[in-house]
Amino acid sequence: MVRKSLYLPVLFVLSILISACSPQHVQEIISPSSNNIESAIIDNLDADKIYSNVKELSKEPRVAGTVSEKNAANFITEELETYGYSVESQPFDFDHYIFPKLVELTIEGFDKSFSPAPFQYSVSGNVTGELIYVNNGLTSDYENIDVRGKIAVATISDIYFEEMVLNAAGAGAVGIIINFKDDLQNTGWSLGKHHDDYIPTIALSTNEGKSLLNLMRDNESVTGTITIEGADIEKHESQNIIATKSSKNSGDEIVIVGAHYDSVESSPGASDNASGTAVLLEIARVLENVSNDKELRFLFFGAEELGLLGSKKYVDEMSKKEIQRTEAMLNMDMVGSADAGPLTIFTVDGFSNKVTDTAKTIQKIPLDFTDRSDHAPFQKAGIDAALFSYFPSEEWYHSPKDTIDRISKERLNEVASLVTNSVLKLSAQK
């Protein structure tokens, strides 16, 4: 039996009529034999629309802080316009490193050539100093070691890159050289965010690194140049785009349903995460004359690729009144491709909550761990949240192969279903 908090009033069955695709789906609609209200709503979902949006977002990458990027903030609030929302931009700035030109390391007295690679956030410099073996960089692998005035060379470990250069310029370093190990590469790799205690740092492969190290322990003293040219910051612009259903009481709690809409360079971001952002377009659209309890907040977030900025922004910018009123937030990242594994809902820490919970009442849904989507600033702040995707992801993921032609209109389907039924659910719980 359908709760009572989820009929739709007059004008939510008549704009059905309207919208409908044949008289007799209106009569199945509206017959005291169908299912239920929500059966109705999920019935209106569009997969023709929701893949049509997916190919308009991803005709070009959308990097944050660009024009397309912009681009795809004016298309979608264009869109949350024609189903009669009142949109709102939150714009932020960021910081947007710009790549050094020229990346050297020479060894004084050696012929021996390497090919170091920068980390992303790494400060220009021309610093020269006697090369000094820190083990993995840690605090205490400092406490008897001089480096002061020379350059750090230390193996990676379990800490973070940025914790190991802030180490090594804690000690006085110029400079340090980051060594891999095993089988990683030393290229697409980042201190983070940018810092101003950071020293010239640099990342050498696994057999150069083992080079270096053999120079060093062959010789008593070993002195080496960094030298970064070009590299800088840029203050750029992103946004998050807010479309909000108010409830009929302004104190009701919140369930908040979002997506990122920014994509990686190069990479049009059908999958990831145009997929995503078309379906939560959908799901806004078929909510938007739904009588709702609770407050529904649909956003699209900009500049998730950097580090989740726009959902750490939104965040960040919630009164604690607000955090304590939301009772869910259900976040939806690369939601379409034919090629990813099964669907999957993850939490932060793996655990289950009141979104999970839901959903599986919907339908049956592995659940799986990551902070690496916008649901983790949410949760992280006390907030009941998850993330909605198909896993393991592609293996064309993060690149120039992510287009509309992989992307399936049935995978669209499926999670619009699931997620608008567990939002109509959520927004009717007490």
Ligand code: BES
Given for the second form:
Amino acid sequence: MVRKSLYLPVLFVLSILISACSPQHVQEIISPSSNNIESAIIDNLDADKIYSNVKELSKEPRVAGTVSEKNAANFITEELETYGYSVESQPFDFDHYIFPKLVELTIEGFDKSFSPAPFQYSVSGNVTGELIYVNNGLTSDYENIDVRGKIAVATISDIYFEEMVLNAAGAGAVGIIINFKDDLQNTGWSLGKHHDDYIPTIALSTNEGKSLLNLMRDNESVTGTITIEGADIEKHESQNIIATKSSKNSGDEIVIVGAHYDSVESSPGASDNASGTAVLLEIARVLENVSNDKELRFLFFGAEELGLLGSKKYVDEMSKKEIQRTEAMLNMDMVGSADAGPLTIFTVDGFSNKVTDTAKTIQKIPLDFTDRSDHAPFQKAGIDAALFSYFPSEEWYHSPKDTIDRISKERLNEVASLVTNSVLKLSAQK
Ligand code: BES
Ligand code: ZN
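Can I have the other form now, the form predicted together with the named molecule, not the form predicted on its own?
Everything in the complex follows now, all chains and molecules, and the chain you saw is the first one.
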């Protein structure tokens, strides 16, 4: 690889300053300080370009594993290549759950009909057994109850659904019915992820749950059949897109800047997170011809909305040495909404670190905590990481209303300046 000359930043500033061409600027060229270089780079950020990239990316939802997520990945790759980067893709698989076509509960000898709901990740199956009430389905609930070959009937409490299912399966039950409580609907819930030990699992509404328990109370033995047909797991693929700007010495420290580019279903995701993606592209563009002492990595994460899958994959694949070399990680998520609160910086625990301290030297910014975005896997691996986001978030977050007309060019520019400036400061620190 051809190494960029040390004088590049100076030439770069020169060209910018000459184009600005005021006497004061000419004076500055004679002894350029690092401050001049920084402000010239920041002046080079183009808010119109960021905005038009948000517009392009938010033409349609970019759901992980779909063609439109892949199209977005290709768009990002092509942009980065025109800036001069060689770009890598890091593909990864994930489970995509297909909901069942048929979910039924029938009771032997009774023609009462139930309308059970599946959970996401409920497995297909056809199981028959005596119904046994197991309270909340905790491990302790099975100490004195024999459910082997039977169907457990449990009432929700504060333990995870997946724990209830695995406890019942562990105790030998062939299926489990989970009764809901008054204040909760019995649909739209998940068992988190596929597990080979799962047994057919259905949810009943409060009323249906009560009538099932009445039936069990009034009869010595009640036998039921759970039928779930058509539930399936498909393997889908997503990818992280990576552009690296090497430094003078291999083994130097690393500064990572990231954003996720996928969206949730039926949301064009202009704010969440075409905004962060477009700002990251622009930061990569203005830094491409700047000489840097630390390695810069621009990471565009796939499948964030499905549980930070892209950033977890990236961190999982980092070697111990690479993690040690990583000085900082700056994440941008929802950085353009005209209707959100002020620009805020977040760490997982709400404590300051190198990234928040650096940003604070540039502008006043509130500090809060969250683990709901891609900085979290990095911080959990021991890296000083933080999220930039306008907060409180817009109320149309994750909805079809997350469109380009609700994005503020000024806000895109504010975060682009702050993050670029922070990256420059972090990569200058020794
Ligand atoms: N952009 C959001 C996270 C977010 C929310 C950032 C509020 C800043 C302020 C992100 O895309 C998201 O929706 N995350 C999920 C959690 C994730 C682990 C799947 C969420 O918050 O529900
Ligand atoms: Zn997001």
